[in-house]
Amino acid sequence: MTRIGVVGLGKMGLSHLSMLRAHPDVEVVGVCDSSGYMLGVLGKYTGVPTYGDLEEMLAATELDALVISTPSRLHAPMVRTALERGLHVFCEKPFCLDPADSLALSELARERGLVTQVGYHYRFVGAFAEVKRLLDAGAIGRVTHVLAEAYGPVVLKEQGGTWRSRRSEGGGSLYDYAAHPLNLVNWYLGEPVDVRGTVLNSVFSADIDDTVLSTMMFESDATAQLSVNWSDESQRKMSTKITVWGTQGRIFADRQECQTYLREGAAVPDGYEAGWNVRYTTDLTEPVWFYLRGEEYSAQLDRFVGRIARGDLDDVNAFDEAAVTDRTMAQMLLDARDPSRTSTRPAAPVTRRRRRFWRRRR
């Protein structure tokens, strides 16, 4: 049995928590916020110990891991109190704000041995991960370009009293709702070797961007465009959307299915022909043992929890991972405030591929 805590109690939190009490394998030992109401009710009506600050909490309860659910800005210190106390650390995303954090955060959790696992539930999703599945077979060649979408009717006022209406907490359509999309991207692709032509506009806010719109340059010589708008109110929700092109066909992917064209002569998967093909979300997902808002969270976790018994380092979305999301996101800040800047990763070597790249563009 794993013994964990959660911290923060939000909207993602509170989801976190309905499914670990529903776990077969956990036992949820403690819960912490900064809302003494939040914590009063469910003391109350569940009888989990509820704390209100988090060395409290690590220093009353015997945890074997923790979950983190706070405002973005918290992250980073949280997980290095966690780590530094030999707890296995599942955090919501995005990682960390500043790319150095997670750097030194990934290697502290490598050198002591623990479990990560950052919130990027989409990689669970079976549509999206069938698109990992098809690329990694060679199903449409080389991949050439990727467009990543995602529209929602999430910030339609101008004023905002949460800390996703400001900067300094976190917020903001790039951290916020593009990290989604695009760690699918570094998923499929890797990390960028450089960023061009971001822009980040306001709709409706004051201090954070509504709308994302960039492009990735790839040591492969493929490119990807990010385009996202959480003030979009003509989506009912939040929808995001994958298409890929490569020198033997296309993929298209969603939250419902998975669109695949491969042309005569491509290496055609099991189960696949040349020409159209179409699998459904619903073939592709395993069942879960409890469901909430999509099978996809709960397989997120029960993945964590498994790696926690089995001492598994090494899988999707370990904090190494999310580190390349964090640092995407920078160059893409980087690139908006200068966009007339060489590169943004100057230290990254000069390949013999990425020579011919920019001999192009030229």
Contents of the next structure:
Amino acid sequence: MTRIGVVGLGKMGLSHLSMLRAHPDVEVVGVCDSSGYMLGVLGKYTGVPTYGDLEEMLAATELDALVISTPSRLHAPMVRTALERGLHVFCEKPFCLDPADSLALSELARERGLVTQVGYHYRFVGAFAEVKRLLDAGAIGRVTHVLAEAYGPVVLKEQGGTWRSRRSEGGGSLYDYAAHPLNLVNWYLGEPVDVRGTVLNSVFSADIDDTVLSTMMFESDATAQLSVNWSDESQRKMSTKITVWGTQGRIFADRQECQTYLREGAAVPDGYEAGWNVRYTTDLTEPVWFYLRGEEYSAQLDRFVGRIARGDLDDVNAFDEAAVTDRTMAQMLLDARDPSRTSTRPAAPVTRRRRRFWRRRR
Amino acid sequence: MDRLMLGDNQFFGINHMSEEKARAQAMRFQDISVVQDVLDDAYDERVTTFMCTTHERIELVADHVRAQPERYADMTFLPCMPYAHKYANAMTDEGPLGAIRKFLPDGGFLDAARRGGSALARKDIEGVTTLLIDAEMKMFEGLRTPVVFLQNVVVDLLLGLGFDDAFRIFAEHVRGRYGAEPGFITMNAPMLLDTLESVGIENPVVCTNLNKVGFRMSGGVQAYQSLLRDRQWRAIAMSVFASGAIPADEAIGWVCEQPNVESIVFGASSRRNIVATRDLVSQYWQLD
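For comparison with the form predicted on its own, produce the structure of the form predicted together with the partner chain.
Following is the full complex, with the preceding chain placed first.
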């Protein structure tokens, strides 16, 4: 039985709490939030022990692991507190707003031998995992380009008021929305060596970006483009899409399906054929013990609990993997502020020869 | 309850297989009269029960039916509340309490309760819950609503949290105020039946996925089959075709042969589909 505490009872926190309390191998020994009303209701009606302060909860309970779903700016200090107490940590995305924290905390967790995971649940969506499987199998040859998109109806008018509308606290569509497709790009292609053409624009918001556009360059010469807009009312809910082009074919995936075109002569995986192949979520999804709002949310928590039982430090969405996404977002912010800067690459014009030279020197 | 009822996912761009199909459906049903045409087709084919979310567009359907009591003498609505996306989007924006406040007819009620802080009275929760139910039920005034459902996102959230009293509060209010049976939609029927029993809701109406491949049936097909065999509940099967993963005749054959399934709710966008499903089911079940 894994003893878990949950801090932060917003939308994600409540949903994690519900799934964890239903998990047969988990005992939720405490929840923590700054809203006394929320704690009062939960304590009274569900019997879960409640705390108004993280330190108080840590002092009063015996925990194996902490689930952190607080506003993003609180992630780094809370993760540090938990790791220093020897707790395994599941943290909501984005991991840390400052990539220096991401790195330091990944290292601290490794030193202590603690299991870490960040809530990039799209890696647990069957169709997106199928893309990874196909790429690892080399099914579409050498990847040349990825288009990563996310659209949804979050900010449809001028507004403000919560931490999500403040840049300094991790608000904005880059951290909140773009992080998801970007994290998939990192999963498929790794960390970009350069980021260019980043535009963070407001549509309605006063202080934050509602759209993100950016181009990433990778060591392999592959490129990726990110196109994100959370002021799109035509979407019923968040819709994330990935298209991957390779020398031997093309893959398209969203939450529902994975469509693959393989050329004649491609390394065709078992169950696939040259030409079009469509796999639906019903085929690609493993059943879960408890379903709340998509198998992926249950599956990621189950993986975390299983990893703790096995002492498995290296698995999908561990801190060091999420740190890659944090660094990529930091690169995008830098690029958006100062497109003329020299970052990981010499300034334009970037010729192929110069890039090769640079690569050798590294 | 009728043995065969029409659901409404197809009218709102919800399709678990394909975003493209979902969008095509959203376009096709943008004009509510097209929805009404399909409902009329279903009605004329003797599928007279419509199980629908409390989406604001359903209000137009309700108005239409209310205006022609003779045309729709047998029309039955089974409302499913709440329309979850409006809450989910509001929760991202304003937090769980902000979202509830936004949809309460009288936001001041929650504010007063919040000022009470953690010394929260039971009547506050009951008050908030019943106000939310009444707000969602308003559009069905004067129409036949023999069962009122709580949507799966809410049922399963409360179920996981262990907020068991909420089911009883919902059941009492739906019975007392609307003279209706409380219904519960879930993806976790084995766990839910235990919980409903523990709060004294007997022989509950539970709508849950029932399909040959076990799609979104937490606990697995066998666990559901033993529930059907051994427990006292009124089962409504949904997602019978597992979003199209099972051929229609095979899917209907399997579900109709399970013991003690009272009804099937299915989605259809045309008279042809409605007739095809009805004819398939009538091979196994006595309809009408």
